[in-house]
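Given as structure tokens, the chain that follows is alone and in the form predicted alone.
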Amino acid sequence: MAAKYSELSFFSHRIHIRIEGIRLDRLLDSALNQGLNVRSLRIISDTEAVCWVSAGDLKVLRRLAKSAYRITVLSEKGAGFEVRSFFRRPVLAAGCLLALVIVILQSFVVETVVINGYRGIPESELLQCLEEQGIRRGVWRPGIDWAAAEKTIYQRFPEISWLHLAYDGRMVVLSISETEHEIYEKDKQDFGLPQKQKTYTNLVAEAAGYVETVQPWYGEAMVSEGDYVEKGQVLISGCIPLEPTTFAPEGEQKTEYFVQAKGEVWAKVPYRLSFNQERYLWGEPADPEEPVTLSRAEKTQAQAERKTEQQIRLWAKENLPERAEIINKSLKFFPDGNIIEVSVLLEVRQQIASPQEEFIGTEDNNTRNN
């Protein structure tokens, strides 16, 4: 019955019929004996009834009825039937398909260009730059070279520290963020001005270690995750190179620009420390009659470790920067006479980027260690 019921599902071709004749019960009994699926049967009178059957069952029912009964189709339903009916009208089908193709093609045509986040840069200049890269109203979106457009925007407007060029349907959106620091373009006039007025900032490593994360907010990252850096090495440079462009006249190409670099670089920094502590613990006098003589006992391993933990906490409070975290440590104890020498190896996760001011035009601005 489940298989027959699926023949009359929403998607199948089902037919509403009217049966007319004498002794309808005989025909219906024969239909049930043949396994026909007759649904929503309603007896109108002794000689008339209506019901739903599948297209295949209707053929069998007509053979059973022969000429003794009259079967009239009242209506037909089903997704398959509707689709076939639609394609039997070629003009209507062609028109609908053409309209569908036009709608799909229009979805790939740029309708609007929106710019967000600009402050000092005029919107008209940004729109002109996009238009030169083929991003304008009415253009075919799949033909746009997005990477080339982003590269050109960065080169033409060095004061942009971040941008995101994307599309949403038929709308192209350019979101930018302008640096809050003054931009110095390196040209011949720079060297005629006092150096105090022309400086930029690098972020350098204040300790040697293995880089975990690099987050340049302003400037160009000079190291990557996993790199080992030495103390004083440039991590985020405020001197940013520019690639040659085709729109600038020859001789006026800008090769680099300068910003006050900002960001964070987290690294695992190793520290080797050495502490001393007393080897013995002094207690009550062994004999109350002789108060000068005190009892002593050698420290246990646990007591020595607790004392070392206290020494490490005091050292960390005085020497480690804020938000630094000790993630691993190794302790080694060497008894020597009345003292215990403790060798400590700490692995500390900390932010190591420290600002360092540089003068434009000096050799420092080309010192980049990787």
Contents of the next structure:
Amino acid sequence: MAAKYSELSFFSHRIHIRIEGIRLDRLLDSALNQGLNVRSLRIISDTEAVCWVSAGDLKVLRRLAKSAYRITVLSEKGAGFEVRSFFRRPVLAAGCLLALVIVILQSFVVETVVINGYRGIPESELLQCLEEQGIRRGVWRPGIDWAAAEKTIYQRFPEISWLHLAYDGRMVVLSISETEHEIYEKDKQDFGLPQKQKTYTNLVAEAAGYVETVQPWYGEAMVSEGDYVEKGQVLISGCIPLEPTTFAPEGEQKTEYFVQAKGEVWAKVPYRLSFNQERYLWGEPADPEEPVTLSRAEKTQAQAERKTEQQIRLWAKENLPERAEIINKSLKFFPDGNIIEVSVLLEVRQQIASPQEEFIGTEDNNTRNN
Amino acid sequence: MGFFDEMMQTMDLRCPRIILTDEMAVLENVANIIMLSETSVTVSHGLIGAAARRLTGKAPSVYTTITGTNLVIREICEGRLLIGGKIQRAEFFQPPDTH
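Switching conditions: you have the form predicted alone, so give me the form predicted together with its partner chain.
Let's see the whole complex now, leading with the same chain.
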């Protein structure tokens, strides 16, 4: 048992020492007889040796050495020694403690929100509902009212038949199971309850033009680059076809689901405009006392173009949407009497997608525009 | 070697016992360290001092010298020396009568 404790004390705090003196073998012989634990003894010269001893054995060794030998501590190691020396440095200890506290506190902060099991309900709406209940990335997890959040989700989405809201580490997981919306509505009809008319959103063209880029964020793009679209045509549909993944009978499988479509569609839109301007520039008399004889001169081409540019700018300010860009224009001048009629053809690059709400269940609106 | 002989060898605390390879030597039943140098370690074996005299009637009388290069005494503990390094020679000898 003594050997075991000696072993433990050696590894908890061991000291590398240098022993200097004459007849080192006598000192080491005394150490052997005292049962001291001496390790890695290396004889450097006849009067010098280095070795490792435990902290307790070093005291005994110093007593044995008396004044005949000089013992110098070179270094110290060991788990116990490292812990003690760590706590002797308060700033380092405080820094490590602070880091530990930060790590622990971070484990109480929500890192991600994951939603499982949704089919007809868009994930974005579920995420938004959770966010309204204070469940989002970066919130303090113990402050979340889980019961209230579950209740709100049930109220907001009546088609959810079961949900499980829980956390796993720093991740919040919402698992839901949806009923068939049609069955639910039928039940409400049977019980005489008011039926909620659900809607979804399409993005339609607010002007005719040639599509340049299509960026659907939610929904399915119905047009592609280079297409010519008419005003009112559906660009991004909120009615998404659904590939059946269950073995339900064919008639009961959902074939589509609905989202609030979002996105941007940029197109080149041609505009034909017509402006009028005076043909002549009128000069004023040099002397106001003289009889009025106004001189006139016909506008040059450059003057007419400058005036037209001004008229186009005024028109664009009132009629073009934000971020629209005039990329090409063609001017034609037709002098007629005292006026010049200007025919303008503009090519404007602008965002043409505009949201249009549709009702789910109405036959016309659910028909997809291909 | 029979069981009885082996038992006697194991129990005999006076005889020098060495486990030796070319890079390590374990000396057991070490009573005293007689001499240390960079290239050799000499120890005596057997019971120590008064105990040896009381039990055997004589002081320890068997010595062992390990000679080599880069010798490091890895452990001195409870009558055992573990020596590392390049071992070149192990030698037993008895000094003149110590009665």
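Residue numbers count along the first chain shown, from 1. We call the rigid core whatever largest set of C-alpha positions still superposes within 1.5 Å between the two forms. Predicted model, so just to flag it, every value in this text is computed and none were measured.
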When you overlay the rigid core, is the Cα of residue 225 off by 2 Å or more between the two forms? no
Does residue 46 move its CA by 2 angstroms or more between the two forms when the core is aligned? yes
Any CA movement of 2 Å or more for residue 137 between the two forms, core superposed? yes
Expressed in angstrom, the C-alpha movement of residue 112 between the two forms on a rigid core superposition is 18.8
